[in-house]
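The chain below stands alone and is given as structure tokens, in the form predicted alone.
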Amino acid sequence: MPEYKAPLRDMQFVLHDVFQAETLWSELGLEDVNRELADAILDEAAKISQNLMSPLNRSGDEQGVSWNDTVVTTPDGFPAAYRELAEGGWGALAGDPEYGGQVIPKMLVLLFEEMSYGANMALGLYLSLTSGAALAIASHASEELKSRYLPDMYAGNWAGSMCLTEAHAGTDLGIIRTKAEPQADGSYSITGNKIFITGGEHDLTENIIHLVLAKLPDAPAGSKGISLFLVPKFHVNDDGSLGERNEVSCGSVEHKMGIHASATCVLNFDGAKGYLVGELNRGLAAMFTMMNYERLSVGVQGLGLSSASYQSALDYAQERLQGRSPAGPENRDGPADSLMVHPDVRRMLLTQKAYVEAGRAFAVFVGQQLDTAKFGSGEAQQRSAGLVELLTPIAKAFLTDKGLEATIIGQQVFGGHGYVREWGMEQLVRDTRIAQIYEGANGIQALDLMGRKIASNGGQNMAVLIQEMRDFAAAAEGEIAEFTQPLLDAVTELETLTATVLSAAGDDPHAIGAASVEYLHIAGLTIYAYMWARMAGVALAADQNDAFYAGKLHTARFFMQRLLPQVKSLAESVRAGSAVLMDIPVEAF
């Protein structure tokens, strides 16, 4: 069974050397968060992920959750581990300090999330869902609801869930049927059924706070009639103690391909008492606060699992003796050379390494924009808020697409051993797969990017990102041109394709949908090229005798020469237009 090792040096490199986080935090008025504190948090996060979470990963997968007459039991060790995480404050890192949260920048929180998911995705999910629910409550609920529910959520005594999906309505939330009927005391009676609810029921905490989308009887049709409600598993008395059980129950748990230790529940609301969060008929906007948080977090799931896969694949390739080097034996005293002598094994490992390390930098880059949008002011704040809108669907979809690709590659490095359970590689593949589907399937993320985030505003935020990448390349000097020129070529292609698709959309209603997935991947590859150019620039100025920096430069070259050229083929697919997709009659499929 693989043992997770937190990639601390690379995390510190990205945070401090590439993005100079301490300087940014000082500019944003977060002087209390310095490098010393950041490194201490990362060190403790590494210990908790390696020593507490990782040892429960395989056993949790094999045991899974169990359901018995509405009661859900998590695997052995999970309740105690969750309590330890809660007591350590790991669920309150980015919470509202007025109610017990901590003001920790998102750039740093994302790295903790990567470690937790890489070590034990199922256990990490319970924590992140609670953080997301608390964020939505802190952002939109009344002071009464915030003071009643947030302190215990931040303390880890209570967990949170988000209840959106219904059996007949997947992505199309406008047709949900769950009803909310106003009551004389100002509360609402919630009736309906929700499916695929992560952490909807479990034994980790004494209460679960559900955020539920529902419609009033006289609500407008479609998504404009959705409201958001807080529905506790147990009622909370005025003194903060728990009262009677609310009318919400778990009807079953799903039997899934992966994340077996995560309770994915069918929840039944039978006149449960709920409380309005935000404004009536504007619940989707309020829920998007949590959804966007979770979408970035899901992207980090793909990153964390692919990082774990790369670690194991690299260790295995270095130890496994198989065949001889094409250039002649290297391990002359042994029966064979290690897998590292074979070009194709190196191709696989470098592909993993290139995607993982660029993905980590990209995640921190998005965190940088989130921190500036939250704590900044003026033009910089507005600029970052626009970039967050643009980058969120890319982060969710591209990090998880490349996460699955990297975990499959890691399994391939192991050969037959990667297909059997004891090595842990097949679990990483199974666990990663869901990340492309939930919190908005990746095809939907691509439509969101191309339609809402680009076409709706003429590509304004994309133009800001493109200009930033061009400015970086223009300011770079010397040897870094080896990396900035391929970046500029990709940027030009991205800019040209943006204009091409926007132009085609004027006459072709299918243009955006036909181009969206390939376009998102072109954007993702271009952003990764930007990340590699930035990392290469730092590495060039460092000690070239240090294998860490040498590895950065070699991997940057591999990405630019072997992976970035995918942009060209994807661009041809975009230029092919929609006709080849839409002209074929349904009966011809």
Given for the second form:
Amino acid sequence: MPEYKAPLRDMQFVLHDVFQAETLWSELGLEDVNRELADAILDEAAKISQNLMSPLNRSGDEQGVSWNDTVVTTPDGFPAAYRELAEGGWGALAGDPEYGGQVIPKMLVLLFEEMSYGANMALGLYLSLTSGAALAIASHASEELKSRYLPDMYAGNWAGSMCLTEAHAGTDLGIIRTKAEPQADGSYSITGNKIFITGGEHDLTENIIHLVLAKLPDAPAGSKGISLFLVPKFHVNDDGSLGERNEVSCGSVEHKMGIHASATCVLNFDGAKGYLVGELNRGLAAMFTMMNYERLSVGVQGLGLSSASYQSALDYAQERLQGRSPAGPENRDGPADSLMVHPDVRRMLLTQKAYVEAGRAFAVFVGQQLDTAKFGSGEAQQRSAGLVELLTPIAKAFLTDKGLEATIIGQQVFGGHGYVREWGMEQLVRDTRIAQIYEGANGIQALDLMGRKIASNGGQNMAVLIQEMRDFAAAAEGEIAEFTQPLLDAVTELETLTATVLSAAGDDPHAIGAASVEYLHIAGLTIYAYMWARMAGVALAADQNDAFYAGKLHTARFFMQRLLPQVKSLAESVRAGSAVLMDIPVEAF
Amino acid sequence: MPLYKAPLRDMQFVLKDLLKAEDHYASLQGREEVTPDLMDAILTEGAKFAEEVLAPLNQVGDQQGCTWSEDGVTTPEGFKEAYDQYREAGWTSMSARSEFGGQGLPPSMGLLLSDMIGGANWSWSMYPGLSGSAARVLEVYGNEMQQERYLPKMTEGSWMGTMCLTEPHAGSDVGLSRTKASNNGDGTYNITGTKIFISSGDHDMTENIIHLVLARVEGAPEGTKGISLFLVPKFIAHEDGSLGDRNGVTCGSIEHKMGIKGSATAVLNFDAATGYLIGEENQGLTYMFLMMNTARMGTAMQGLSLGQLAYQGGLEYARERLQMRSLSGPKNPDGPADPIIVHPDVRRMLLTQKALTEGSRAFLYWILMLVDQASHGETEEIQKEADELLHLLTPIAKAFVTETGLEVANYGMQIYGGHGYIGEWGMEQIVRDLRISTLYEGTTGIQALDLLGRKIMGTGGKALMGLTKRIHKFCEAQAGNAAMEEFVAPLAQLNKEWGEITMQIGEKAMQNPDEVGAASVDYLMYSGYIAIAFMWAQMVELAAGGSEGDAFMASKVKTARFYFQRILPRTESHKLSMLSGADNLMALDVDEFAF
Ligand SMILES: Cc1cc2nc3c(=O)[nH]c(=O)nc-3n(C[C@H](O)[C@H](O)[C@H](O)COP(=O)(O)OP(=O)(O)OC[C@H]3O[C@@H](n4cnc5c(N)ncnc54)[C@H](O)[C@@H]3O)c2cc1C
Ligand SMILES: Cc1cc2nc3c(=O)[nH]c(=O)nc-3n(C[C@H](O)[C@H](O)[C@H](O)COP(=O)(O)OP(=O)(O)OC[C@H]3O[C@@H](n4cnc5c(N)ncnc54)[C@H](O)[C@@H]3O)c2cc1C
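How about the form predicted in complex with the partner chain, since we already have the form predicted alone?
And the full complex, kicking off with our chain again.
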């Protein structure tokens, strides 16, 4: 069974050496956050993920959650672990300080998230959902609701859930049916069924605060008629104590491919009392403001699990003796050589390493934009806000697509043992797989990227990113050209394709949908090339005798030579256009 | 849950129209003839059995799994009953030789059947599948006593067989195996050691299990040259075929796995178990390898048949699930939303499934014909040519079709959105079940080394030339056919490039022994995409001549176009990656992998 080890060295490298986080934080006026504090948080996060969360990962998978007459029981050890996490303040890292939250930048929070998911994704999810719900409340709810609910959510006494999906409405939230009837006291009576609700019911906390999308009886049709409500499991009295049980109950939990320890619930609202959050009919917009944080966090799931997979695969490859090096035996005294001698095993490990480390840098890069957009001002703030819009769908989809690929490779390195549960590698695949689906399926992210984030503003934000990558390459000199040249080629391809698809979209409504997934991957690979070039730049300036930096350069080279070429194939698929997809009548499939 | 439907139309199209199966079967020597009527009957009856008996047990098998106790392994409910039906219907004896009670049909027939029964229920299909492989080994290499005593029961299916190669420290590297055989001097050996991961190593489907075990005779040379093959029955058979003493082989436990839960994966402990030498001492691996092509084709079938199931499931759901509107205007204006098949990206997923699955079917069925020809072809020359191609294509088939099968299965899940992740919908089970196929019977990495190292470099590129010549001829014959131009031009160009790249790698490999392993998986995938393109081009040629208005034929042309325009370009990145050389893999010291 793999034991999670937090990749602290690389996290610090990315945060401090590549992105100079301390300088940025002081520019943003976050005086209390400095390198020392960041490292202390990372250390503590490493401890809690390694010592508290990781040991419950396999047992949580085996045991799963169970449901009995509306009561959901989480696996052994989960309630105690959750309490410890909550008491450590891990649920309130990025909260509203007025109600007990801490002001920790996202750049740092996401590294904690990476560790928590890498160690135990199912457990980590309860915490994330709660932070997500708290964020929506903090951003949109009335003072009254904030002061009644936020302090206990930040303190970890109460958890949160997000209730969007219904049986017939997943991507298409405009067709939800859950009803909200206005009551005389200003509250609403909520009735309807939600499915797939993560953390919808459990025994980790004494109360659960549901954020529910519903429609008023006279609301406009479609997505413009959706409102957001806060529906507590137990009512909260004026003094903060718990009152009566609200009319919401859990009808069942799903049996899933993975994240067995995360409760995925059918929730039945039967005239439950709810409170409006934000404005009427503006519910989707309110949800979406917190979506950027959530989507990055889901992307980080792909990252965390692939990092865990890489660690185990690397250990295993060094220990497992099988076959001999094609260049002659290396471990003469042993019965065979370690797997590390085989070029193909190295190809697999380097693919994992290249994706994981670029992915980590990319996530922190997006975190940097989120922080600048939130705490910054003026032009920088605006620029970052634009980049956040652009980068979020890429982060969500690309990190999770690569997450599946990397965890599958990790399994492959283990050979037959990768398929057997006790070794833990197959669980990583099963757990990662959901991240490509929820919080907007990856196909939907790709449409969001090309349609809303690029086409709708003439590619303005993409132009900003492209310029940044070109500027970086132009400023770099010397040996780094080996890395900036392939980056520039990819940037040019990305720019050309953006123009090609946007112009095709003028008279072909399917042009974007036909190109979107491949386009997102081209953008993701190009950004990874940018990340690798930046990391190589730092490594070139550092001590080459340090294996860490030497490894960075080799991995950067591997990425440019073996993974970046995928851009060429993807670009050709994009150029094929939409006819080849749309010309086939439905019956002919 | 998607209930498997045998794709009979496509199977018939590939067999009859593309591969001219009638002529093929009529030409084979030394086997019973498969007449067109017989073939139809086998396909229809096989489809019925797969759909009606096996498909309903697929989810049950996954949920219940196998259970272990001191007394042995229990298979999921219904598995044994289904097997009894299968056996009674004579399916186990189809490709077996007539001397031992078999029907003597060509080997391809068994594999064609496995496309259907595997799609319906892969876990279940492994029991008869492996048993068949073991029986084939005995048919060829067993001595008279072994054949007479064990084969008739295996043929009729009342006993099953296994293949015991793997040990805890010896998987890809079988040469490391330690299981011992000591000669008792009376024609028997005592076998002692531990085997792991043995499929069907123990179960309750048959009264006896015949293990074929690799072991090392005392004093044998080290490595692969000192391995012998033994027949080790669970119960020793009397001369009259009745059951005798329980042998010293026991099942220590079974694995808890990601998928194929209905298939028992056993740890087998051999404790001075009585074994009978098959063939000669130290020749065990040779015998195993000769059977390997068929076994690998069996695993390639897993990629195809489960890919088919994922496509069927995806398609059905995409037509029914209503979500969002088409961007070119509502297609289902009276409903609350349009079926998701209107969305380009859903079509991209479906067409990727369809193009890879149907292309793979043509590819694998073609190889099945070669399997027949290699042993039963009309002339020695035909046999030799088929054998060469078969050796070349088998590792490609095994690794490419399972790797792309996994992609196809993942798309099946993705089309279902959140429902794809939920057990009861059955789509995630396909991914879990299929995932094993790139691991067992030699991992993808090992197939790729076999392809590039042994089959390509080992023949000085001769085997490949045989294939590229064929493709070249096909392309030449299409010259001037305007309708074929869009397919033939890229195929011809890649076909040429294939040879050139092979030369380049060959040259590099002479300088650096790591070059082969550094290029191998990319090389294999590259080759696979070209092979499938060749199949699609041939199918288009047929379809273009088909009758107007036939949706099936029309869709073949359009799917081929999709394949050529959107999938085939993947060759480019594989090419660049493999030509980038071994240095970017080998230059790292082990501690530079640190994180
Ligand atoms: C384990 C788990 C946990 C979850 N947790 C939560 C939660 O906490 N709260 C919550 O509200 N929901 C949750 N969900 C639901 C999840 O967010 C949805 O499943 C997801 O949004 C997809 O919706 P769907 O399942 O209805 O798929 P559908 O919308 O039916 O989509 C099916 C397929 O069609 C494609 N598609 C749909 N529309 C289009 C289009 N216009 N263009 C192109 N392609 C399209 C999709 O990409 C997808 O591949 C969870 C789901 C799971 C499985
Ligand atoms: C469910 C299941 C059923 C099975 N059924 C059977 C059965 O019925 N009978 C039986 O005998 N076995 C069976 N196996 C075992 C299976 O065939 C082996 O697992 C497989 O051969 C790989 O061996 P391994 O697991 O030891 O992996 P390893 O050999 O340890 O390989 C680990 C990794 O290293 C790579 N590698 C190893 N050597 C090299 C090399 N020289 N060059 C490049 N890369 C290399 C591999 O590609 C792989 O990625 C089964 C396994 C499973 C999981």
